[in-house]
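Encoded as C-alpha cells, the following chain is the form predicted on its own, with no partner shown.
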Amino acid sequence: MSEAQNLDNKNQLDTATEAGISRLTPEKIKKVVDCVIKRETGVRFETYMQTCIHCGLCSEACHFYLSHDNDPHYSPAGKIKQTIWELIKRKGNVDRDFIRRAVRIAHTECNLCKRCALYCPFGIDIAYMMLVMRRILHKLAVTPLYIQDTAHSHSVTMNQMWVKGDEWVDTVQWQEEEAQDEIYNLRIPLEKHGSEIMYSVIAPEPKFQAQLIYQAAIIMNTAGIDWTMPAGVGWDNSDMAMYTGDNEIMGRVKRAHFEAASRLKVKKIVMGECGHAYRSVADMGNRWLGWSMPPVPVVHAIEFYYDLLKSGKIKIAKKYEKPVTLHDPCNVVRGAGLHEKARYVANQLCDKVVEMIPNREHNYCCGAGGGVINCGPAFKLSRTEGNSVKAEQLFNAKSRGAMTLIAPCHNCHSGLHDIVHHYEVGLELKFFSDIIYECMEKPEDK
C-alpha cells in the first residue's frame, strides 16, 4: 500500500461518521456552531479561549503527546488550537475536511483525562473545551458510530448495553442464587425502601461481568450492609451520552439514577468501580440538571471499600501474596481525590504495593476512559499506540517486582488489558472486589 493510500486510510472515520459529513453544508456547520457558542456557553470558555497562550507547557502532561515522538499536533494546547480555537476564529466558516480532522481529535486523541489541567500554568481546563468541541460534532450528528450507538442504548433502555428490564431482574436473581452456594440465607434486595444504601453498578456489569455482582453481594452480605438495587431503570450509573456532548440524554440517565434512588428514599449511593460514572453522576450530569452538588449523596467503591476495612466491617484472613502495581483511574483521583484511600485499601489487602512512577494525581491514563474506548474497533490499534507510555509506566513496575495490576474502574480496565496484551507486559489485572472476594473472611456457617 503507498503512503498516499496509508494517509487516505488513517483520515477516514467510520461509515456512519462519514455518512454524517457528506451531508453537512457550510449553513448547517456555521449554524450549529453559533447556536452551542452562543447559547451554551459563557464566562469560563471566553476566558479559557482568551488566556490559552498556546505555551506548550501542557505538552508533556499528554500520553498521546509523549507516545508520538512528541509531535506539537498531539499536544493538548495543538489539539485545542486544531479544533474548537480554529473554528471560532473562523467564525464556524468551515468545511466537511475540517469537521472529519476534528471528530478524530475530539474523539479519538482525547481521554479527557484533565491530566494537562494540573501542568497549565493558568489552570485551563481542556477537557471542557474538548466536550464543547464534542457537543458541536453530536449537533452535526457526525460522532462515531460505535459510541453513538451506546448513546442510543442509553436513550431507549435507559442503560449502555441494551439490557431489557427482565434480563436486569434475573441476571440479579441467577448471581444471588449462586451466591446462596457460600452463604446460604443471602440475598440480593431489589426494591427494598428505606435502606441505608443503593448499590449501582454500570451495564457491562450483567452484559459480561456478572461475577463483579456475586462479589459485591458477598461483600454486602458478610458485612452486615442494609442495601438494595433498582428493579427498574435507574440500577445503571454509566453514561456514554456524557462524552458525546449528548447533554439531554446525559440527562434523562442522571435523572432516572437520581429518582431511583429518592424513590426507594436510601440515604445514599454506593456506586460499583467505575470512574466515568462516577464522574457523571457527581460532577456533570448533577450540573446539567440544576444541581450543584448530588441530591443524594454518592460514594464510589474505593471509599466504600476503604470505610468496610477501616470500621473491622470486612476483616482480611489473609493478605494477596503476589506484588502488585495501583493504577490510579483518571476520574475519581484527579476527579476526585480518592488516591490515598486506594493505598489504604490496597496495603491492606496485599502483601507488597508497587507504585507506579508516576502516580496519583500524576499518573498516566488508561487511554480508553473518555468515550475513546467506546468508539470502536476502528480505533483500537491508534488507541493503544497511542498510550505507549502507559506499557513503559507498567513494564517499570513490573522489573521492580509488580506481578499483578489493580484497575479500580472498567473502562481502565479494558483499556489497559488492551496495552497489556498490545505490548506483552504479561501483568495480570484485577478489580479491587475480586482481590476483596479472594482475601476476606467470609461466615463460617454455610
Partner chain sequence: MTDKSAWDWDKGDKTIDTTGWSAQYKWVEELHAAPDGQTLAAVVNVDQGEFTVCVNATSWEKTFDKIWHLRFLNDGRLTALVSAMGQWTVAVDGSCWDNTFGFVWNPLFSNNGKHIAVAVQRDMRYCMALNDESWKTDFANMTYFALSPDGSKTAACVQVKDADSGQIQKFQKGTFTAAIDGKPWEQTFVNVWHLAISPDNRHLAAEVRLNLYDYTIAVDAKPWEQIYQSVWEPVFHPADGSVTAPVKSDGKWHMARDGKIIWNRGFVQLWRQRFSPDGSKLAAIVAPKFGRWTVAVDQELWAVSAKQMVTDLAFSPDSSKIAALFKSGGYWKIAVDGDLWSRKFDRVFTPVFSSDGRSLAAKVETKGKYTLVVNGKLWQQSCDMIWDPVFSPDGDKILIRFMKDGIYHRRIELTSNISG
Given for the second form:
Amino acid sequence: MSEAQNLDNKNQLDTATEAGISRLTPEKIKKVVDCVIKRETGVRFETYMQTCIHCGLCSEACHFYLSHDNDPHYSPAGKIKQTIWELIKRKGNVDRDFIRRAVRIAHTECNLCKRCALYCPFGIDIAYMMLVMRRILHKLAVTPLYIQDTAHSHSVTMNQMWVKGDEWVDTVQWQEEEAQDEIYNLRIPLEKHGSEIMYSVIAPEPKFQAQLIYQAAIIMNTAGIDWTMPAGVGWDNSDMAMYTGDNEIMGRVKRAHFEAASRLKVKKIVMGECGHAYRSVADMGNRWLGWSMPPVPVVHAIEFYYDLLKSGKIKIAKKYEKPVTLHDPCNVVRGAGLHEKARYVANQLCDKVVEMIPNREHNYCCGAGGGVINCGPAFKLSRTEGNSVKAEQLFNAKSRGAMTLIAPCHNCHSGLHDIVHHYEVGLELKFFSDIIYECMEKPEDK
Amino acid sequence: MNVIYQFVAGPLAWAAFILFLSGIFLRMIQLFVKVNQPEKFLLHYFSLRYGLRSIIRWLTPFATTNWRKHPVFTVVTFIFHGCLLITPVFLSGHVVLIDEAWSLSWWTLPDGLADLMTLIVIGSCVFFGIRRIVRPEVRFVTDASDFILLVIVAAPFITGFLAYNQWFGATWMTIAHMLSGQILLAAIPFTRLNHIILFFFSRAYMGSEFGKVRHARDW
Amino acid sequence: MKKSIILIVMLLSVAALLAGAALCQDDLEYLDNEAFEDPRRPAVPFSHDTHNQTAELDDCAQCHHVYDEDGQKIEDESSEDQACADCHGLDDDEQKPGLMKAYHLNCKTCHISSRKGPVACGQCHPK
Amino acid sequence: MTDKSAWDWDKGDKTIDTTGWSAQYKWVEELHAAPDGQTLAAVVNVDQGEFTVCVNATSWEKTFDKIWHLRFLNDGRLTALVSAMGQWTVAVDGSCWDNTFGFVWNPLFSNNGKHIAVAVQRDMRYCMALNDESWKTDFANMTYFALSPDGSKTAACVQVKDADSGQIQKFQKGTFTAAIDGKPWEQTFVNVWHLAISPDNRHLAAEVRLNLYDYTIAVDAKPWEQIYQSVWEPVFHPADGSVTAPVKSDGKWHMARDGKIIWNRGFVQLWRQRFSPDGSKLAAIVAPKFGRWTVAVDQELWAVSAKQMVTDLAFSPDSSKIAALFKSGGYWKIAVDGDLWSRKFDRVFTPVFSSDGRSLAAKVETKGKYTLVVNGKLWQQSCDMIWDPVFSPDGDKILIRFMKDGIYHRRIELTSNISG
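May I ask for the structure of the form predicted in complex with the partner chain now, the form predicted on its own having been displayed?
Once more the chain from above appears, this time first in line as the rest of the complex follows.
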C-alpha cells in the first residue's frame, strides 16, 4: 500500500480503480447492471423507485450536503439521481465517466448511515439503494483499492487486516501476559467450550490497538465473566465485504463468526465497540445466510457495559472528571437503539455528560463509516471536508464544556480523530472501555 | 356535444375507473407475488404495530423532525393532500351523480367550502411547482415528469372550479373536467402518483425495521 | 417518455375543448324550485313551450308521468295537473326518487337518449 | 473409535477431590476429564510465567512458559500446545515433540487419537506438522487445515504466489491453492477454503473462488465445470469417491454431486451435509424458508422446524438414526428422526449416540446447572459441570463424568435407569 496520492481531483480515483475502469466496455456495464437489477433487486427497489416524489426533503439529513453549503449534488436523493436513477433510466447504457463518478459517490460520498431514512416521508432506504450501486460496482470490479484489499483479506483470513492464524493467538496471549502484571491470575481463555460468552473483536484490535484486548480482559476478569475467544477463524466480527457489495464473502465471513460461537457452544456473543460489525452480524450478514435474527444473541459492548454497571459487576472507583460528550454511532443507535443505554453508561462513568446537538437517532455521522474510511488515505481530505458540520457540532459541545469525546465505535473513532485534527477541535477521543478501565474498581483495589 | 358528453361520462369514465382500480390491483398483486423474491426477508420483518406507529407518526403534522424543520411545506402538504382527497369525494355535484347512478349518497361539502378547497389544491400545486424551481436541492432532483404530474393533479381541480363557476363555458369545461379527472385517476397506478398507495407499504416496512429490528425511531 | 407524450396530447385536447366552449341562453322562465328548502344551485331556466316545440314533444306523460303501485308506468295517464313535488318528496322513498333526482333523471335521461339538450351541471344551472 | 470394552464398566461412583488443587497452585484452569473418566487434568499456574499440567493432583514434570489447548485424545492420551524459551511445540502426556516451532496452533486429532497434526509457523513461513514431522515445503500464508479421517494425511490452503496486501490485481489472478502433505496443486485460485480428504486418502477437494464472482468445487486441482454464485464445504462419499457440496445458483442453494444438482428443490440455506456411515443416506441442515430451519434427509424435509438455528447434525454409528439440535425462542431442543423431544433447555451440547443407535444422550443446561438427558428423560442429578456422556459398547451403560461441590465423579449408570 505505497500509494497515498491525494485525490482532490474529482475526476480521478486511485490507480487500481482507474485500471478497473479502463477495462470496462459498454456491453460489460450493461450486462452487469441488467443482471443485478433483474436478479437481485425486487419489490423494495421498485417501490423506492416508484415512490420517490422528488421532494428533496432528505437533503438536510446528510452531513455531506450540509457540509458542502447545501450543494444538491450531495443530497441523498441527489446522489441517487446521479447514480441509480440515471442507470435505470439509461437501462445500463452508461460510459466509464459515469461509472467513475458513481464510484466516488457510492463509496466516498455516502456513509450508508441511514440518517436520511429518518427524513424521507416515505421511509425510502437510500442507503440500501447505494448498496445496490456498490454491488454493481463490485461486479464491475471497480471497488476502490483499499477497501477491495480489505475484502480480499476477509476472503482469505476471515478477518479485516490479513492477520494470520498464529498472529491472532500470539497477540491475545501477549495481551494476557501483559495484563497479568495488573491482575496476576487474569486469563483470556481461548477455545473454552461451553463458556457463557464469546468475545469477538475487529482485526484492527490485534493489529494496532492490542490495548483494547487488554482492557477487555481486565473488564471481563474483574466482572467475573465466564468468557472465551475463538482461536480459529470467526474471532473477527468486522465485515468490509458488506460495504463493497461482495455479499458472498460477507455471508462467508459471518458464517465463520457464528459457527465459532456455535462450535464453542456459548450462550451469546459480546462484541467490542464497533458499529459496522454489529450491522454485519445482526442486520445484513445474518439475513444473507437466512437467519432472520442472529442465531446466537449478539450483545454490543455498550449493552454489555450497561449490564455490567447496572448489575454492579463493575463498580466505579472514581468517576471520570473531565466533561464528556457522547457520539451516537449510526450502526448501534439508528441500527440498534442503544442510545439510552449509552447515556446510562456515560453517566455512570463520568461526572458530566454534555449532549451533542443533534443527538441520539439524529446524531451526525462521523463520516468514516459505511466503508468510506476504508477506501483509503486518498479520500481522507474529501472525507473530512465533507463533514464540517460534524466539526461544528463538536465545537458546539466543546463550547458547553466538553473536553473528552466518547465514540463507542471503531470507525467513528477513526473518523472523528481525523475531524478533530483537521478542524483542530481539541477534544480527546476515548472508547467507553478506556474510561471504564481508567475508573473501575480493579481486584487490587478491593 | 351530447355525444361527446355521453362518451366522456360513460365509457371513458368506466375506462378510467377500471384502469385506476385494476392498475392498483395489479400493482398490489405484483407487490405480493414478488415480495419474497429475491429479498426473502421483507415480509418476515413486517410488524403491524411498528408499521402503524410509523404511518400514524408521519401522517400527523409536525410529529416528525423533518415536518418541524419545514413548517410551511408541512402545512401546505397536509392541507393539499387533505383537500385533494376530501374535495372530490364529498363534492355535492359528484355525490348527486353517484346518487343518480347507484342511489348511493353521503354528506356533502358546502359549495363555497368546496370551492375554497379546490383553490387550495390549485394553489398548492403552484406552490410545489415554484418550490421545484426555487429550491436548489429540489430543482436538482426535479425533471419534466414532476411538472407534468403537478399539471395532471391540478387540471381536474382547475377545470372543475371553472366548470362550477361557469367561466369560459360550463359545458365544455365540464367535459374537460371529466376528462382531466379521468386522466388523473388512470395515471395514479402507472406514475409516481402511486405514492399515495405505496406510501403505506414503504412506510410500514421502514417502521417495522426500525421498531422491531433496530429498536429506534424512524422520524 | 412515451407515457408523458400521451399525457401532453391529452392535456392539449382538454385545452382545445375549453376554447370551443360556448353558451347560448334563451328568454328566461324558471322551473319552480320553491319545494327545495335551501337550493344549492340556481333555478333552472325552462321555457315549457319552446322546449316542447324544439323537442317535438306531444305526449305530456313523457315528463308528467304517472306510476302505479308496482312501479309500472301507466301509459295512458299523465299528471300535468300536479306539481312534481306532490309526488316526489325531498328524499328518495322506496318507490320514487327524491325531487332533485327525479328532475335530473327525467331531463337528463331524455337529453342523453335523444342526444339533444343540456346534460352538464352548468348547462341547466347557470350562474 | 477407540475400544471401550476394556474400560471399567462396573456400576458405581469414583471420585477425585479437586478442592485442594487451588491451594497447590496459583490458579487452576479448565478441568478436562479423560474419555474413560479415570483422569482429570487442568493447566495450572505454578509461578509467574510458569505453567504445568495437573493430572489427578499430580503435576507434569516439566513446566512451560505457556500452555494452552489442553485436550484428551480419544485414546486417553493428554495433549497440549506448549512453549518454552520462546519456542512452541506439542506436548503429549508431559513429553514434547522433538521439533520446536515459532508457533503452533489449530491442533487436529484423528478419531482413534493416534495422530496429531498442527499448523506451524517457523521463521514466518507456514506448514503443517503431523506426529512431530513437518512438511518439506513451507508457504507464505496458510489457512484452513485438514487431517484425513485415518490421521495419515494433512492438507491446508496455502499461498504459493507472493502478493502483498494492496496488490489486488495480482491477488485476483490467483495466489492460493491447496496442498496435501506439503505438495501444492499446480493450479492457483483467488480463494481456497474448507478442504476434504477422501476416505481412501487419494483425493483432495476444496471450495474455490475462480475470480471475484465465480465459485465452484475443485477436486485434485480440477474445478467442476459448473460455476456457482457460491459454494459450501464439500464432503466425500464414504465409499464411492464422489464429492457432494451445497452450491448456490439462481439465488437458491442446491445439493450437487460431482457438478450435478441431485436434490430437486432449492433452499434459502443448505449446509453441513453429511453421509450416513454406510453411505446410504445424505442429510443436511436446511432453511426451506427465510428464518426457518430444519433437516433434510435425501431431500425430504423433517416436519419440525426451528426459528433460530439447527446444529450438530449427526448420524448414529449404525446409520439408522439422525439427531440434531433445534433452537427456537432462545431454547434448545433435541430432534431425532424428525421428532422433537419435548424438553427444552438453555443449552444442549453435542448429542451422543450409542453404537447401535438405540440410545441418545446429551449434556444439557438449565439455569446454570447441568445434567444429562437420555432418550428424552432427565438424569435426576443437577451438577456444577458435566462432560459429554459416553455409552458402553453395548449401549446398556452410560459413563457420566461430572463435578459437584468441587468433587469430580466418575459414575456408571444403567442406561435404562435414566431413560426408564
